[in-house]
Amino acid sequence: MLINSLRRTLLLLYAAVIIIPLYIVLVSAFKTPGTFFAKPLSWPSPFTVENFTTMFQSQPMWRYFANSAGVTLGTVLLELLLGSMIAYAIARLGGKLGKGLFLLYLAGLIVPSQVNMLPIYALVHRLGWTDEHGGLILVTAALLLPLTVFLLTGFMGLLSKEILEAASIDGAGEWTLYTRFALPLSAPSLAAAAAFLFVMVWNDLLLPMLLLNGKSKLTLPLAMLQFRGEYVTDYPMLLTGVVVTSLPMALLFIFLQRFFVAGMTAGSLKG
């Protein structure tokens, strides 16, 4: 009974951090300015969209929205070929090749990103690639390649080795069965890494911020940044952006929840 009290409590604390940094970001959003500062728990009161009217008006967040939306469906289509490709790979090799295969791409996970900024900045700018969405795209996805290879690899360790055996036995080579048998099969897999790949891609700040410049050029995260001053931040106004960024990965989620719970319950159970 102790034990189940002390349970009940430790999940209404954790899901009391969770619930009201949430609550303030929406409810800010919907707030005069005045009205933020001197009640900043309180409902709306006056309820407004200014800060909505503001933004679109103020700054083209149209752009960004199109500037994200190409970097991220880029970086997850470049994830999916290749991670599927190399999970593949690591499925039909089998045996102790494939182990060692899968290990070195799952060490890949070990290392942060962020020991890897500088080399990863040096590298980008000899190659002239700095301030370019192309650039970003390849880099997101080389350090995201660990981690849809691990998602994929349990899903294609699950496919039927006799189907392949026999397509095989009728004369179809690897390419065939790849494109033909075990992308077909994998749809599910796909789906749950392409839902995890989107929200990352999303709502990454780090890489943007390293590798792009322009105001033309920013992401929704990176233009957030816009309204936080040396000396003032306008936070109604950046509370209403990270409302606005949100909204798709909120909806995306949703949608595609079942999705999630698959690919982290299989990854979790072959790898």
Contents of the next structure:
Amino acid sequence: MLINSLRRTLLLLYAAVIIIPLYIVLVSAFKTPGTFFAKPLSWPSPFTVENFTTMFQSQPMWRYFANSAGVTLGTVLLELLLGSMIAYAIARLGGKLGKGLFLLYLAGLIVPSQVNMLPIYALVHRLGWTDEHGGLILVTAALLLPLTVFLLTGFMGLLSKEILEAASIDGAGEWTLYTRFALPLSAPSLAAAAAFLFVMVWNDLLLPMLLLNGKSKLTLPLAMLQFRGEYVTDYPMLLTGVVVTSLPMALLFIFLQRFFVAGMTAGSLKG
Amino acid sequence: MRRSPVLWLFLLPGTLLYLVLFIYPTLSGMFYSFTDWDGVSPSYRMVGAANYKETLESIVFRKAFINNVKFMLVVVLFQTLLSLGLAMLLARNSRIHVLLRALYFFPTVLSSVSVGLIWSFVYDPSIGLLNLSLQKAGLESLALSWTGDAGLALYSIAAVQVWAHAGQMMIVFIAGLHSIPAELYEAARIDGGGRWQIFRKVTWPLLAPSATIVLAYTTIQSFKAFDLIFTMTDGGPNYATEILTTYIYHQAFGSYKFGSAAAGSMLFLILLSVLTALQFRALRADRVSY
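And the form predicted together with its partner chain, for comparison with the form predicted on its own?
Below, the chain from earlier opens the complete complex, with every other chain and molecule after it.
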């Protein structure tokens, strides 16, 4: 009995540690600067959506959303396509060759993007891709490839060799095997990898910060850093920015929770 | 097995991308570390190991390294204990437990910039949630300048890092707990083991693989931390929160010392390679199958 109530108390306490900061941020977004500074912890009264309307009028918010969405979708799709093709080839080749290729990608897992920030900046500059979403997509996809190949090879390696062999004896080409067998059979792992990549790319700060600078090209995390400079003392406005930019992730998490948890966990096991 | 040449076409696009935009930059970074390049000029000179010598002797680099180790130790200790504790409390698959797990996991999907801004507000000395709550509770003396105080800032950010990622590590522990066969617990109970004894003799040894994963991930993650510190303090006050990644960033984009920053990057890479090698060894020792 005592243990059970202790358990419940601890769980509620930690729930409060998570919820209270998020709650305060959420309600602050609906406050006028007046009430915010007078009663920072109270319920918003008057309740106002003015921060949101001001934000969407004074900032190209839709553009930032479109930028983030474009970069994220582009990167994740490219990544899944390239990663699954490589993982499929590694699984099909097997033997020393497959293992060697796998090790080539495994080596990339050791090198974090913080190590490569300078040479990538220099290379992208030289290629003339600065401030191009296409360049950012290619670079991000390249840097995440080791992890994706690692995750997907694990799954593709589990594909039944017999099914693929049987189908190939029946005359199916590699492309048919890949699209008709390998991809559908690994759909759950592709979904988990997609969720993981989606979170990584949508939230990434470092690469967009290095490679983008024009205001019309910024992604949401960069835009938020800019708000911090602009609304330096205007907390309600700043926190409105946090609410607006976090909303898509929060909604996706609520609806696709299973994939998010599976993907982020797989990523942490292998990252 | 018959190897179709078509398989090479499957490998080609991704591998090309990987070689050009990942392997080549890594190698060219090694090259830059031996030059005096400023990142802008068309020309540079080879300077041998001078950048390495300078970096290793730099007071700021040493401070960043020590800060990084402190940050890692605090995050690893608290994140591991907290995530293990939460996992133990939430291992049952009841409705409320699944809901709480999702809640605890949620901060993981927020961007570090959002998390950093949320907590900059919580820590704000005059209108922040933390100090106002302390004042209301009559504990004014505990109301501090959480990220402005040089002795405190690093630990304040470490707490945020734990807040953001403990839920993720909790899931790893829960997966580990679920892999322990129920018969073992029954046998232990029949043998008359108490709660603590069962934890010591059954749960803990069988949880070792998950603990290894959590320790390894958290260690590497806390060495790679960048976004949170960049957003909350940018290495300040007076280098109190400067860690290796922010040091490299500031060398390159604040002081335009690309060669020196590249040397810092290489030292950082060596450190991470050692940590990763230890991680793989530990994982293999525990025979965790991927």
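Bear in mind that the values here come from a model prediction, so they are computed numbers and not experimental data. We call the rigid core whatever largest set of C-alpha positions still superposes within 1.5 Å between the two forms. Residue numbers count along the first chain shown, from 1.
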_Large Cα move at Ser42 between these two forms, threshold 2 Å, rigid core_ = yes
*asked:* Following rigid core alignment, is the displacement of the Gly70 C-alpha between these two forms equal to or greater than 2 angstroms?
replied: no
*Taking the rigid core as the reference frame, is the Cα of Leu210 displaced by 2 Å or more between these two forms?*
no
